[in-house]
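Encoded as structure tokens, the following chain is the form predicted on its own, with no partner shown.
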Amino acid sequence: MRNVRLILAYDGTDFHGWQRQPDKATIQGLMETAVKKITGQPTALCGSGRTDAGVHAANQVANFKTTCPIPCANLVRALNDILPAAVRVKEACDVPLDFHARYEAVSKTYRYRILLAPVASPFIARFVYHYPYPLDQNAMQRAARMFEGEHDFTSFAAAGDASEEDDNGLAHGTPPRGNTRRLFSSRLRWHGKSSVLIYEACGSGFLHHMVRNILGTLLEIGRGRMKPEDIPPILEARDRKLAGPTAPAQGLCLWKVNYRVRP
């Protein structure tokens, strides 16, 4: 028996998220079908987390167990030969049998890209939220840093379903308590000299819609409808209705998944 770890990149625009669903195109369902076709064995693919419909990934991590002897380099080529262009296997390698892509993740980094240019080029439109209006970026930056640290993020979870998690928020194999998560960093920056403003959050885990709800709130602050000083009381209130709207999915990308180093 082998345990194979995959690094995946995908354009999530035309998929109903990561998790397999009956009669819907999902990344997990697509990958399990492809792996079965190449290895000849049915398999359950474990992902580091569940990205929502329309959300992208640059380095999603997944693993599956198989007795198929095909070398990892050949698996990469074979899978990419039959996968659609929107999904690529970047890397495959053998890992210890007890490795689990989700349970051993210690942190994840998400990036949300906002295009502030007057016109959205069709070459990037699927991967950014086009927002061609003035924003107070200094206020947004101050507000973004207020999310750093450990907080109860109920006010920034999916309305009516705060307990459901986009990525299950598991770090070190231990489930977090309730809706409390730790953000190690929460920052805004420009992408080079372009008109793309990037919000990047690195945390122990993320609730369902958490990053998109934070970003929607930052945009309200950028428009002057809210103030940076509103963030602490919104967090404390644990009330979704007090935070900003949910930003669109197409600007969000799972950028990186970090794991503890094994001895």
Contents of the next structure:
Protein chains: 2
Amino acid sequence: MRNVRLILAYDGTDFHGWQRQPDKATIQGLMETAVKKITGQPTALCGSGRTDAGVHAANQVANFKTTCPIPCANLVRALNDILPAAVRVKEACDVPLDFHARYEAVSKTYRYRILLAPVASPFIARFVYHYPYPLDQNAMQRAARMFEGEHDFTSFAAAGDASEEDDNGLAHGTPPRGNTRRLFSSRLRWHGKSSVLIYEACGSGFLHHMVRNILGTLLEIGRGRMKPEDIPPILEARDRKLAGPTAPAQGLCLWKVNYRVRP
Amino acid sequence: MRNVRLILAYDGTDFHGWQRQPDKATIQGLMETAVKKITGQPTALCGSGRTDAGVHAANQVANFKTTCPIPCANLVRALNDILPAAVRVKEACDVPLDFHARYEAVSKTYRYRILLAPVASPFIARFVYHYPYPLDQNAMQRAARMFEGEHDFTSFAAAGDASEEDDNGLAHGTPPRGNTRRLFSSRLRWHGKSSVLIYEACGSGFLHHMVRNILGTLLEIGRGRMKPEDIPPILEARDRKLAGPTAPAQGLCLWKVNYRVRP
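Okay, that one was the form predicted on its own. Can I see the form predicted in complex with another copy of the chain too?
Full complex below, order starting with the chain above.
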């Protein structure tokens, strides 16, 4: 038996998210079908976490068990040969049998792209949220930094949805951690040449819709409808209604998943 | 009566090219429908030239006549509001009544992108030709330069297709120029960071499939199956069969259309 780890990139535009669903195009469903076709074995593909419909990934990590002896380099080519161009296997490698893409992820980095140009180029339109309005970027940056550290992110989790975007580090037997997560960094970067404002957050885990809700709130602050100083009381209140709206999926990209280095 | 010039960008992937066709999605057909919806007047949209199915444009130029008084800035917004994200109006402006997007174009620039990376990122896959094979770029560059100057490009025109990709400068009464065109520049540029090789040609006009046939030939040279020195005799022979295959449409982009400055 082998355990194969895949690194995947996908354009989520035309998919109903990561998670397998009957009769719907999903990344997990598509990948499981492809792996079965190449290895000849039905297999469950375990992802580092779910991504929602329309959300992209530059480096999603997943693993599957198989007895198929095809070398990893050939697996990459064979899978890419039958996958649509919107989904690519960037890398495959053999990992220890007990590696688990979800339980062992220690942090994740998400990026959210906001395009401020008056007209959205069709060459990047699928991967940005087009928001051609004046924004107070200094206020947004100050607010973004306020999410750094450990917080209860209930106010920024999908309302009425207790499920988690991911369960990093939640191996069997780990006590539940509620809605508390640690963001190691939460920043904005301005790419003037392309008029793209990138929000990047690296954290121990993310609740469902958390990045998109943070973004929706930062945009309210950018427009002057909320203030950076509103963030701490909103976090404390643990009330989804106090934060801004959920920003659209298309600007969001799962950028990187980090794992502990094994001894 | 006004004459409005539009600058358009489009992702050609899901279109059957520029030219209006019954029951097929084309850029011209889509734009004419959109213009009619906004101005309330049926109108013929004149493009600087046709682009084939799957070919993109960063700055296609087109014009239409109308008596509709909507200011240009509002036209841009109104058209973009009803167009799909794959087609964008970048600019609209009032031009003299006798401006003609096709007859007055004096040169055009095309770009063709070849992605050499082993795996094609889904974020650029629609806009490149994925060609993950070793290429002799020096030989390709020497060959590319041999197309500069005035040549009869019959060997690089679509076989059995006398039509032209465009008719730059062919105003009424201008004598036909057969298959002779002048390339002001024909070069390759290597973007190592993204593993993209860009071919750029600026010329007085381009025959149907001309850039793609030049590319197909340059790739043969890059693989060592043809030599740069083969180009002059191929041009002289005026025989399509001697040149390389037609490279796929998806790597091609109409980059810029140049017009004479009016006195």
